[in-house]
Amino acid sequence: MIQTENLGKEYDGLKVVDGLNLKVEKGDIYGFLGPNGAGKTTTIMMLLGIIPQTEGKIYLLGEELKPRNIELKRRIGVVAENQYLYREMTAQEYLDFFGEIYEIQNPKKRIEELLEAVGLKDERNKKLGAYSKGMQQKFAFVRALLHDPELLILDEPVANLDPNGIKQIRDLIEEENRIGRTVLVSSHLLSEVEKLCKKVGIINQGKLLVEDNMDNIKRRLTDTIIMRIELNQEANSLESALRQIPYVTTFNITGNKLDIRLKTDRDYRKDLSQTFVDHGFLILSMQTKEMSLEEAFMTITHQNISLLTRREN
């Protein structure tokens, strides 16, 4: 659905996007992430044909993107971070206008369904200039979905929304994906990306560092994991033994419960279990404490970028 080949953009000799090879498959909800200034917005602007690339190729929906390929662009729905609406028009007038442009069959039904999905059905006769930023953001989804696009490109889609609005949009994205729509999401709200996205690509300094599923991304972004363990008795006597284990980096003991941070160069759970058995303990439970995407993303620095590009064992 989206594929780039060595995509690049240069401004005054500075490469903002450098050799980018994205691949968004049909049916994906794909999270496109990176620190501020990483090149995300520039990439999206090139995908939409708003700015030309310096080098490389872009393929959308199986076709190479060309400057005047209007029919291809009609198959795409877009929600930008900032909305530019005709402020003197009512929501209904605006949608009727775009319904005619896109030659939508039965536009009245389609408009009503979408307005209801985002909680704006009763606001249809209000002028868009009177809409709050949150209402404008939700309205942008109605406009983006109005012509039944095959592909959605969303740049900060839940900006300016309260928790209820965020859930409405999340539910809408999931429903649209369920019926076959492919979605690219760029967002700073990582908790939402984690809930929505099946696959993630992370860009830094214009280069794609990694493209993988969520679990593998989080695993790559740290060189340790935390194991939460419950034993059959108080475990203070284990302190000396744990200090001598090279793959244990830190630990905390509270009664019969332990939080132990392990290196991730290999799976040490069997070794750790044997240590407990050798010291006369029974394991009641052992669980990995999952790192959130937000916690993982915070580790992206110039010092540990190598974690993302390391090879999996």
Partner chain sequence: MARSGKITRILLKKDLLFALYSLGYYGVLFVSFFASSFILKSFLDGIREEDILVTAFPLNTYLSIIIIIISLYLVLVSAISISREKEQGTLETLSYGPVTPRSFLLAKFFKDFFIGIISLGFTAIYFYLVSSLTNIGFTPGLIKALVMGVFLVSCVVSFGLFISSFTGRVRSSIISLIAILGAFLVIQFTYNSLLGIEKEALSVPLFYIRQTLHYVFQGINWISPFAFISRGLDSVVLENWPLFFTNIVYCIVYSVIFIALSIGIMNRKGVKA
Given for the second form:
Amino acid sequence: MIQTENLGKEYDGLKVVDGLNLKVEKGDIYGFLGPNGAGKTTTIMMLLGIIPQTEGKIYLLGEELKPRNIELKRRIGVVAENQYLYREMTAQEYLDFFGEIYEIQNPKKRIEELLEAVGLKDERNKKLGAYSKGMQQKFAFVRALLHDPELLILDEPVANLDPNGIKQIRDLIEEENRIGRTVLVSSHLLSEVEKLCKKVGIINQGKLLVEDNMDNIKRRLTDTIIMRIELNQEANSLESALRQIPYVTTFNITGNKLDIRLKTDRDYRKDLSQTFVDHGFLILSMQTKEMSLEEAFMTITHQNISLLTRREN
Amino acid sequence: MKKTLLGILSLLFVVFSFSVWASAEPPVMHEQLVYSLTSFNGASFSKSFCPANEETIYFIADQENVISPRKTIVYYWPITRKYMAGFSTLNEEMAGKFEVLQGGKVISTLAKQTYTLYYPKGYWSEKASVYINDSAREYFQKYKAAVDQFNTRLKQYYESMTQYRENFNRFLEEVKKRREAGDNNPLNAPVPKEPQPPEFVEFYATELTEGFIIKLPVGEFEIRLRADDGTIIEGSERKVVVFASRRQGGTGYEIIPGNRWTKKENCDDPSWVIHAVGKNELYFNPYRQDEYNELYHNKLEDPQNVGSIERWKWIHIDPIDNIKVLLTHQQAILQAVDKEPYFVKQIQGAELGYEIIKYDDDLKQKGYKPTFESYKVILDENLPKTDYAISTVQAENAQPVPQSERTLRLLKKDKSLYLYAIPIFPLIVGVFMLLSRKSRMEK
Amino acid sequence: MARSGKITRILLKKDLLFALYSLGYYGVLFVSFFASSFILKSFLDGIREEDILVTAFPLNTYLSIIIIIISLYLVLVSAISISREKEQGTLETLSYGPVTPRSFLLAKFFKDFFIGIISLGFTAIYFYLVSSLTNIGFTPGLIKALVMGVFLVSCVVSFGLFISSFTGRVRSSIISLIAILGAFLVIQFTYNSLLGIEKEALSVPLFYIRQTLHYVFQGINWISPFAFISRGLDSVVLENWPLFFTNIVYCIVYSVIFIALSIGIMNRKGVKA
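Now the other one: the form predicted together with its partner chain, given that the block above is the form predicted alone.
Expanding to the full complex; the earlier chain stays at the top.
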């Protein structure tokens, strides 16, 4: 459904997207993840033909995306990060207008179904300028699904929603996927993508770092533990020793307290205790501080990106 | 982008300021070869000159014009943006052969001829003819003889006047003497009659002058002056455009509003409409007229004039006589007016205005002459405010004069305050549109 | 092509309706008509009972006033029409679907063009009422000027859209418009001032500046839509049919060129502010 070949975009000599090879199969809900500024939105803008790529090719729904291939756009539904609506129009006027643009058969019924699904049926005669951000976000879904698209491209689709709204939208996406729609979800929220997507691609600094199924991603993010240790004296002198230990991935020293991330392939607590004793320290306490799945998935940070990519390297 | 724009605007401002300062500088004098022109303008002759910076001279086709190359002082006058000639300082006739060319080939070489401009109704009548060589001498002699004759009569008049004053004084003394002697009987002595001054010569002819008489058909030509040594005199080459009228035989009107004798209006084109608000006295003077290109004609009158090649203008040729002017409304004749003489009388007192009165015997006896002759149409204030027509017919057979009909429209002023109400209607439409949308949204 | 035309029609319908829902538009019509009425009333009051006015086009001066005010409104509206949608992001939303820069721009052009025509319709009604009230003739010359007005409006709108196509924000559109029109005026004044100086009295740099300004001035006559308005309305008064039709052709060519340029610029610059 979506395939990019060596896709690249350069602004003033700076590569914002670099050699991106994405592959989204028919029926997928594909999570396109990355921290803010990673190149997600630029990639999506290129997929939509809004900005031209400087290199590479894009194939959508089996056809190469060309500037004049307008008919292809009729088969795609889009929800952008920010909702740009005609504020003077009522919801009904707006949807009627887009219904005409996409030449929808029986638009009245379709509009009613979709407004019902997102809980905006009673707000249809309000001007869009009077809608809250959350309402606008939900309304954008209605517009994106109005013409029954084969492919849905969603850029940060739940960014402005409350938990109830998030659930409504999630249910809607799952329902649309169930009836055969392919979905590409771009987000910086791992937790959200986890609940929706089976396959995930992670981008950072314009490069696709990993493309895998959700289970493998989860495993990669949780293959370390954090030990919180309290010693009898200031621990700054331990810094060089800790760097030498292969099972220690990262650490943080604050006075006599240390947070040390250890590999989980075996129990290293005994080895670690011995190291402190060898350097003349006494251990006052030692606790395991495991990163919860929720915690690990909350956001894509540079820290967990490095976790994800370590094994690959 | 903003900086570039700001830079350009600043530069333009500097140039603008400099140009204002520079235009206030005293003019620079140049010695230059110019062409002095006496060009037929359709009705009479226009006098002008063509400085070196003007490349083209314009003439009406098949008419005699006089062209005379001269050396003079020329300076630029920024207020009118025209070059002025100082003929009183330097006015040197240029010697040489005058050649006329077409398509690069000399088609004629002209020699200087003697000419005079003859004004049959006097110098101020603006109607003139050019006469050449023998005819010129004949007309000039006629004028000179008439002036001599006038001078003789004038001399006689002054002598008669002296005699009259003496006689009149004697008469008064006689009256005084008798009254002092107590004689109250009628004086049976004749009152001396005051002599009448002689009429000045009605026509006028200019001094006999030499120039090249040029008469060309429609087309484009070149002119130049060749010196006796065979070389072309520098600065003597010009293009000549010769043109004809687009439409001929039209009827135009000069209209003198009763309250503005000094500001006459023209209604020349048949499409023009005369608008009035009522209670008017209008004096119409119909003219036979021809239509010329504005640019060409303006340049003919002065090569430094400007004009538009797309615009056309009517030139009054001759007054049309033996006619009646009609005011009609839907074929019904409301007024049929003959030409009559009028006198413009100064109003005494602080107002310092004037009024136009009919020239009558009383004025004639007082020695006044008519100020103008015209066809007076009176628009009564009770006339319905609608469209009327002004037209001209032949006096003897009432045949309409071609292209003489004009619309005369009486305007309504009484409801003009409602003009302020009309602009509100788009706002009403706007409010209606908003309300209709609101009601649709509510549905 | 047919589908693109359909999209243009849909966009046009939406834009036109919402333009007609804006009270500001009617406000501009009110202002232009009021200005005309004010001057006309002063003129009528100024005609004393004995005065006359001889003209074939008694209302054309007032029509010119209205056309200039409406044109200023249209050039401003069209100059911000694209940049506003870019700035608000609505153009981006349209571009997710089958809306191309061409169909979008043509819709904007026809919207403002039809607004212009509707304004001329209002103007015709206004003059009809003025004529009934004062007996000043609703002449063929006025109808001719109204017809010419349609094409002049197209010049004004295409020029405004051109400015809008290369600016990304409403503020920069307005600044660009004022700067360009201001520059036209300054060039005209400067050139006219330089004409007041004798050629021989000019220093060499000033002479070249005058020559350059002469060519720039000639160019402006073919770039500024207000020069087209002046020429177009002149051609009505000149009663020269070939010139009248030539001016119409000029207006059409001008509009086509500026719309094509605007489409090219939009294609190049994209839909983002």
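Here the structure is a predicted model, which means the values were calculated and not measured. Whichever C-alpha set is largest while still superposing within 1.5 Å between the two forms counts as the rigid core. Residue numbers count along the first chain shown, from 1.
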So with the core overlaid, does the Cα of L184 end up 2 Å or more away between these two forms?
-> no
Can we say the CA of Y59 moves by at least 2 Å between these two forms when the core is superposed?
-> no
Superpose on the rigid core, then tell me if the C-alpha of L231 is displaced by 2 angstroms or more between these two forms.
-> yes
